[in-house]
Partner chain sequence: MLIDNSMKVMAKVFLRFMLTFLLIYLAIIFFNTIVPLFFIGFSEFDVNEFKISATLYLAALIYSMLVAFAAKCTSVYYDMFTIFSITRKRIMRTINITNVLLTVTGSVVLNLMLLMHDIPDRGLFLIMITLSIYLILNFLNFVAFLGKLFGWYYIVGTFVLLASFILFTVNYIGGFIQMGLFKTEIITFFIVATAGFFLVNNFVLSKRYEYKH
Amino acid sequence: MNPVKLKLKDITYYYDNFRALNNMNFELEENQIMGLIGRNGSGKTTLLKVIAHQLLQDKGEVIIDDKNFSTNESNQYKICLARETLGKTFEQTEIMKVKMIFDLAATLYENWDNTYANHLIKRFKLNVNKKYNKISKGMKTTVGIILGLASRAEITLFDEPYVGLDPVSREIFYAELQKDFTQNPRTLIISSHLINELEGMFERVLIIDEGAILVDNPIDKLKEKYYLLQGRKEAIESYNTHFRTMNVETIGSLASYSVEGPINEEIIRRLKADNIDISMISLQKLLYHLTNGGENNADR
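With the form predicted alone in mind, show the structure of this chain by itself.
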């Protein structure tokens, strides 16, 4: 087991009287990729900004390498938050060219790899001589991706790293992320709506809703906890005392059950013997059911 790189302890954050983060606690090991999943407005961006020290929490501690971030700001440049925009300062200035942004990053991040940055600029076909506030939304996302990857920051945070990207650019990002993580391991958190495209990369998953944590598990533990059962409805229902049903979809006599276990090996063997297919529920479906997207179909 790798040492813990990042720890959040009782993190709470308010926008005026609205509680955006509610007493969050989790730990992330060094050199691990976490998927941060949630619906719009669930608190994902706020959480990433708190971790990156762009917002100061109202309560709790962000701990990096066993040191409280709030009282040890030398950790500032160990973290890079890559977003679809760099913010109002860069959006409103008329003098900031893309190249100047990368030159600034080279002075901020001690592990900055200029050769790799230039490689990514060519792969994404990014014109660095354009003014930042004049480039497209997709190109601004590309700037964030290059900053995140080339910074080689010990903790790299990607917030929806595909906004405005065409399918080819998304595939370039996924390929570069996987290759660079293999060659230069670090601690990554990726906030995403395109869950099906990214879930194969995740080693750990954090699902949040209304500022609270619903799920915090390694992927292999999720496989042991949440299942999709498909087969004859009558056959599946005969086992319903062995799990909690989250959602049911039926077509005639056939049914698809999303359930929460765990289910022991003996029951799994019996399910298969009754021609009931059992597989891991997708993260997309899990988010849908846990955040009431299914409108409690299991109870209707």
Contents of the next structure:
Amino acid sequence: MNPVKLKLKDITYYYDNFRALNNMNFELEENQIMGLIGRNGSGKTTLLKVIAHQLLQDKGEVIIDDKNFSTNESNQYKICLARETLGKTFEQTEIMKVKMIFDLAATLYENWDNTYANHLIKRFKLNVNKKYNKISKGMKTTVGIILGLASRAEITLFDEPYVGLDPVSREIFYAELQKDFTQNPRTLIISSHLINELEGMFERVLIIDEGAILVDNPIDKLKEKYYLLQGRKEAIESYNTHFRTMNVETIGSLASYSVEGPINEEIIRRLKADNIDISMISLQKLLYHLTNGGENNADR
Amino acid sequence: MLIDNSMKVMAKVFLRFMLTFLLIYLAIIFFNTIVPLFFIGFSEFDVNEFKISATLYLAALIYSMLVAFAAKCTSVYYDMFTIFSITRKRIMRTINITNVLLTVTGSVVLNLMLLMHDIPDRGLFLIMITLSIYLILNFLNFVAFLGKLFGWYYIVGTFVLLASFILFTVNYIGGFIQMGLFKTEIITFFIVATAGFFLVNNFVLSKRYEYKH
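And the form predicted in complex with its partner chain, for comparison with the form predicted alone?
Now the complete complex, all chains and molecules, led by this one.
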């Protein structure tokens, strides 16, 4: 197990009277990729902004390498939050070429890799001589992605790194992320709605809703906890004392059960013997059921 | 360390900003001192008059540049630093150091230029100019923070009030300084007002307010 890189302790954040984050606690190991998943307005961006010190929490601490980020200056420049914007005032009033932004980032981030930044600029076909406020939404996202990847910051946060991106650019991003992470492992948090495209990369998953954590598990633990059972309805129902049913979808006599375990080896063996197919529930479905998206999850 | 990466970034954006002002300055000099010569003849060119105009325009432009940069520091560059996840404490430190450097540089340049003019009581002018620049920078930081916190329409109102105040008092204060009256009171006002804005700016930024505008 790697040492803990990032720790959030009792983080609470209010926008006026609205509680956006509610007493959040979690730990992330060094060189781990975490998927931050949640519905619109669940608090993903707020959480990333609080981690990156762009918003100051009402309560709690962000701890990096056992040091409080707010008070310890040694953690400076260790975080990069890649977003599709550089701030409202900056975008509206500053006339700055994209290459100047990268130049400033190179000055600021100690591990900045200029060769890699140039490689990414070519791959994404980004015109760095254009003014930042004149480029498209997708290009702004690309600027954020390049900042995030080339900064080589010890903790890199990507907030929905696909906004406005075409499918080709998205694939380039995924490929570059995987390649660069293999060569330069670091702690990554990626918030996303496009769960199916990214879930293969996640080592840990944090599902949040209404500012609270619903699931915080390594991906292999999720596989041991949430299952999709498919088979004859009566056959599956005969086992329903061994798990908690989150959702049921039926087609004739066949049914698809989304369930929360864990289910022990013996039961799994018996389910298989009864021709019930067992697989891991997709993260997208899990999010859907956990956030009351399903119709049959009355027991939540 | 005084010159950290944030200061280096600030220096880069300042140099870029200064270059723009330099180009404006050269354009103003060209249009106001060279272009008229095409109509009245180049034989009318007076070196001394040119020197005086050039230094006056430079003084005015330095003042404008400092004012504009101070306003940008706590609005545009605040955003930029925030995006780069620089802590607020570090941002404020960078802005404070920048203010001191701008004040010293601005005051030195302005006072050197004033050496070309016959001014009584230079020492007093040096102090007044230094303090007034530092007060203006801190005041503008404050106004920009207000704008970022509550919306930019507050800036318009604040500047209208400020302009009214300046129009109302500038003749009196300028006269007092020239005549050497109320020296202690004026200097005390500059110091107290600057300290007030400095403390409020640092206090406001240490709080959890969201700078959403």
